[in-house]
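Only one chain is shown below, in structure tokens, and it's the form predicted on its own.
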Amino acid sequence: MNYQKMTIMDMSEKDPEKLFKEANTLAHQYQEEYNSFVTILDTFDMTDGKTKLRGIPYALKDNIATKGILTTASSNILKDYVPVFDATVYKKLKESGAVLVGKTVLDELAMGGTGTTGHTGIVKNPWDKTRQIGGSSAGSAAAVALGIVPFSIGSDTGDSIRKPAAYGGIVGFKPTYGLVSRYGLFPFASSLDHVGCFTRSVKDAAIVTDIIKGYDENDMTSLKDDGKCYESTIEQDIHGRKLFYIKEICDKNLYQGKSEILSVLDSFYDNLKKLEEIGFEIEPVSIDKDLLMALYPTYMAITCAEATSNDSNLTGISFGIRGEGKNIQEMIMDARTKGFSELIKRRFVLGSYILQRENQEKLFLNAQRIRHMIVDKINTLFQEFDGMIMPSFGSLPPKFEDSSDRLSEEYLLLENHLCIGNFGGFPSISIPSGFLNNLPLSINLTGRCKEDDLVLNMAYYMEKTFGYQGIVAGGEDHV
């Protein structure tokens, strides 16, 4: 069997070592064209754990602590930069016989959604390389569509798992708040920051999930293990579930004349009539458009502002590029001049404005008043529904050339809903569902806290039904 199409089941019974040296040739293979990779990792090395990720390549965000292992967050400021400690989800996958094949390319600091933004450069698409394959977990989604390895792990704090999966074809599954470890995730904004991992299947993701989630004192923010197998019980009977989707950003009226938009929501109608086939039951639901229109900017004051805070530290005094200066406020500036891009200045700025005294209530305040009511809105439709079902993304993966910060209404309420996974800590996963002009489409699934082994299970059938399973960059698996 092709090594890039095979699953984590698929590789159980392999050679770990012939594995990881498939995973290390395509790495360096693809690095030049593609680059995935900020660290790729040339020495087998593999404990010998007892689980289904036993020998299993993987690769690793590089905003998590590796010991002894460069961790560059993709900043300049942390260029250098090699941990003392391993972060969890690190020590986790290592005691469960997992293989690092390499530190993967992200948007500088997680702060960004386009993969153009690291410092050693920009994170092409693997089904086309004129477009962006999404951030801020940009190398993490290319290494899995391109088949290097079967799974990788990311971090996910607006969309950063679930939009680069989705424009890469491939699983992107974001468990409940709390439910991975975050301890030693450089942090972009602790209230909404998630792990979560890339899969070429919903199964394998299940399998991951299983390893990497449970308790961990150093993480306050942690939650009990549930107990749970999501593995064994992602084949349970889903008929009679319900779910919805969010009318005032489906609604093909608003998009009259947008023939790419309109394309990608025939895709989603045409999906749910199969789900309604095979036993779930799906309505659309109503929310004040204003109060959705208030997503993308309620996001962008939280993760500035704390953004600001969580990077204080990052002064080129303790660790990183040491800056110049006759004192240590000169030494500061100079560090942080030539170590941060002017993407991630401009947002400490609002940051720092957002949290002046005279701002807070305005602004930082108003924000989480809007995100409680939003997360409030999407509680009480979960009383009565197991999901919500939406369109992963409302257009194609941009061309570098036409990329832009400028806004719009669609914009706003076709690319900025997987927020709401974040404001609430909800589990959520995008699964491919189709193609458009030969690059993948998406659908993503959300669900109630403390129910992932349910998102999964739903997920699960929904993959069987759309039938996209393993894709791989470049293959003839969607002609």
Second form
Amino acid sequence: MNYQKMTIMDMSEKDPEKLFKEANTLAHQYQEEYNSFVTILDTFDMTDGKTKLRGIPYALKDNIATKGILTTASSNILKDYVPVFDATVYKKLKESGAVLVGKTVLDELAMGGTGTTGHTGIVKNPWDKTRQIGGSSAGSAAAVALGIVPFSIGSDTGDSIRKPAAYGGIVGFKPTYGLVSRYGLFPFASSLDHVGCFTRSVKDAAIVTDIIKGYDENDMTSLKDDGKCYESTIEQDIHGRKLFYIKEICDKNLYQGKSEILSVLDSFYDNLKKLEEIGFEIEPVSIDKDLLMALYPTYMAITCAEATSNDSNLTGISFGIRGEGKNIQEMIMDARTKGFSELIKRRFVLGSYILQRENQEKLFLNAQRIRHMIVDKINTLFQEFDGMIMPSFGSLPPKFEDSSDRLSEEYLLLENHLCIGNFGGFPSISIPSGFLNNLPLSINLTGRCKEDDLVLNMAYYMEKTFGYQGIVAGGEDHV
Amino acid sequence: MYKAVIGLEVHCELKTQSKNFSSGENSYSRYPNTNLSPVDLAFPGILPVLNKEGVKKALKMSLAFHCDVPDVLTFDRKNYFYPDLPKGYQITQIRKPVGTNGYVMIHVDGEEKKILIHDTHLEEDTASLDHFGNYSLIDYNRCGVPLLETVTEPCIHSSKEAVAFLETLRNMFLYMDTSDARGDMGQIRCDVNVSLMKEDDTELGTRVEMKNINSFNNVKAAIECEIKRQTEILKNGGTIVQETRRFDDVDMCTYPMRKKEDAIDYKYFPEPNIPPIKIDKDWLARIEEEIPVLPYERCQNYMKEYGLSRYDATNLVKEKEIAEYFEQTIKEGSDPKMASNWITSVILGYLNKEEISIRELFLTPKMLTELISMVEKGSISSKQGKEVLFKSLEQEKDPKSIVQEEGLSQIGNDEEIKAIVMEVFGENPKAKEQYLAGRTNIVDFMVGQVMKKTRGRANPSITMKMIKEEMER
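Show the form predicted together with the partner chain, please, because up to now only the form predicted on its own has appeared in this conversation.
Now the complete complex, all chains and molecules, led by this one.
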């Protein structure tokens, strides 16, 4: 079997060193064209773990601390930073026997959804090099979509795993907030940050999550061990499971004349029918459109506010590149002026403005209120429904030349609903669901907190129904 | 005339094994940057883990301040850039601190006064900076050490009250072993707000803040010179500017630092990495049970129950160990006043002279009680008692054996003395005759003879009485 198409299960029993060599060769081979990696590791280094991940090559997003290995967060301010400790997720993977192949490119400091703002250059979509793979976990998505590694680790604050997974035709899973420790993840917005994985099958996502989850005494927001094995419950019966989708976002009447969106929605509704045939019950529900329109501004207000504080440690004083100046203020200012790109500075300015005493009530506290309103609404729906099913995106991945900041209505709604999963800490997974113009389509499933097992279980049958498990960019699966 | 209105913010480092949000060791080290964890240096990806011991000690203090304790504790971030703050923010408590609306009773000039506590909250200390010619060095050892900030209402009206409050507060920390509260090590520091108002006014004047004053003497001096400065401005028809001033302890003056317009907006917001912490009611009850009787209460008890003077009572409660020594001495059976006298007039002086603590004292409360009882019974004189006490401390022997070994115990027994007196009369058959002939000083000679025979152990007054009786018989 071709290495690039192998899932984790296919790789078990294979020689770990040979697998690493395959991964390493491919990583180098694709690097110039797609730019998935900040660092490619050329030395095979495996701890003899006794798990299903023993000997499996994987990639880590470059905002996850790896002791002794450069970790840049794709930012100039950390371009030479080598951590002194291991992130918990990396430690767990190391102990499981998984073999690190490289550290992947992200949007600078995980802020952004384009994969174009890393300090080492843009990441390209393996299905179409003129298009974005999305971000911020751009390199982790590309590495799995290209078949370099069967799984990779990313972080997700708004949709940073699930959106690039969707654009890349692979599975992206963001578990319940606190299921996977954030210790060692360079923070973007702590209350929304999640660690999760990219794979080419739902079952692989369960296998990886089984390894990386668990209580961590270094992370006060981490959940107590649930004692479950997600892989073992993945095939449970889903008959009668109830799902909803949001009418105000998926209604075709909203997108008259926009053929691409309409085609995406056609595929979505076709898939819903297929799911009904295998036993799911699916209904549209209505959510106040004003509330939905507030998703993106709310997300921006909270993330910018938290980010401006979280990244205040990047001063070049106790680590990083020391700035120049006559006094300490000037040195800090110089390091930060040179170290961050304009986009990042813009977010910091926004965040500071939002947190200012005179703006807190109107901007920051209102954003928190809206966050709660949305989460309350979804939780109410989750009393009746087992999950929310939505298209992962409404438009195909943007082309590099025509990406814009325009805030049109469809941009606000179809492209920005995934942050609901972060607002509520809900487990949420994107699965490839079809093709349009030779580019993968994707469906997203979001479930109740701490029911990651059920989400994976339902996603497993969806994947089976859609039939796009294990697709690799450029392969003959291109439909 | 003007009345001073003073508010204090007292920062005190709590005594814990590790830091407030990391596993870094919380201990003083003269070697810079040795008590550190990656969390203290704010490396990317670190997360705070709240120290339960720090919370416990903070809650204990909050309860001792009679504060309201919330059901749930929350933490917030205070954001500002400064090289002593590696995260770029300090984790503190704004919304639900460990305590609000409390009070502390103090004694000032023989009067009692209630100092109102606005709140007390748990936060983390910063790194320490040493400035040299054209460079500065950072020592992160102190960074992240648990700090309890206690904020009073503006209810203090003199430097004397301020210092009395600070001393009481420090004593409370020491009594509860929640801090060593040593000013010389920066473990207790104080921000002082001073404003003036006309005696009959109801509105507070403009306040001036002085930050980070590290000794009680300097607090006193800073308040006094600020009152003087502001009084002069107001007398001359001027107005006070709201500002932060720096107190210089070399020339004992305050200097402008920052105007109100330049005040930093700390952009407080909830710390997302520490979920709200529910306080278990049983746990809180157990913490409350651990609070010892505090100095103010003990002082009241000593005056009321034992009839001690405020002066002596205050001296006894200054240190918990001394108060406990005193109480144990009473438990062993000593009269409270006697015990107080011996401790305040003899033992405390000795401790001072030798620069040791009462814990290191050889003499136990039981031994002291025995000594007191020997004096009370008259088996030794109080002068001898003191000598025995010092010998006991010097030789590390209990007083009883010293008295025995040196044959010091007085003969107070009438029969025994009588026998010796008769012996002396037998040896000096002419004594009575001479006495009756008017040579009354022969009595002293006879007493001297008895003392000689008993090596000074015979009770002198009994001996004297018996000799006179015998002469006049």
